[in-house]
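Presented as structure tokens, the chain that follows is alone, the form predicted on its own.
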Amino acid sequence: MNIVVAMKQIPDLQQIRIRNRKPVLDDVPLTFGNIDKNALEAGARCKEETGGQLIVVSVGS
């Protein structure tokens, strides 16, 4: 069985500063948000107990 999980990376919310009523995101590192995280361990999860192979799909810079 192949199980494919979808991820995207978010800016770290914890390094989002304000400036001027607007969020700069200038320098602020990209992370995977806890539903990603969740999704990528059921999938491994799922992975160990049938077998088969786990795809991770991304897309974005």
Contents of the next structure:
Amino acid sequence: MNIVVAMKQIPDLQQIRIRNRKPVLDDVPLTFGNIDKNALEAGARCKEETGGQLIVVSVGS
Amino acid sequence: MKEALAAGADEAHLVVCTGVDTLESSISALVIAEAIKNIGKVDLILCGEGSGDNYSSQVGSRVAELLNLPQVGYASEIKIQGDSVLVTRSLEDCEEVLEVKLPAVVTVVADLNQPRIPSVTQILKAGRKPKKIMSVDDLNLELPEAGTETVSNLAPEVQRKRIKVKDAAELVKALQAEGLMGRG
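Structure of the form predicted together with its partner chain (previous: the form predicted on its own):
Let us now look at the entire complex, which starts with that chain.
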């Protein structure tokens, strides 16, 4: 059973500062969205049950 | 990407889109769908209900449409049963359980599980797992023009409360009244 998890790399929300009502994204490291991590965990559990490959797919600009 | 490999993935595929400032949902979905086709046989595709930044909640459904696969949104439980998957959706006042034939796309909600914290060995092993970095050209894909434009992205204005305090005791009282102190 092959499982794909689509995950998005986003700026770490804990480290974003707001200046003049605009988010400052300079030097903010990338991480994955929290819900994406839940999706990955769900994929990992399914894989442990059935075997197969777990592949993460991500798109970045 | 290493983070995901440490947390249980076997392989990571990253498609780099150069020359694009922001990826709108329709374009992300197009690229993800193409990357999935490129993998070959895939039985289950999982996405979060929405991303942590834009939260458009469109990509899962769009990928399903592009791949012509059935889709279930907002899953709170997933159980594989042979060649189908049993998905529970927690709705406002009821639970819906659906059986979907694989291959299928499922988007999940945050309270479906607690993501594991990878051990040091898993983090070290993640470095040796296969990582594939592709460009849009590698997928023989031409990106369409963006159909949406972000006009502005501003934090909501918050009015200061302008509460004056004379001493520390009053400050403590004011903070407690706001629920910012002495909780639990």
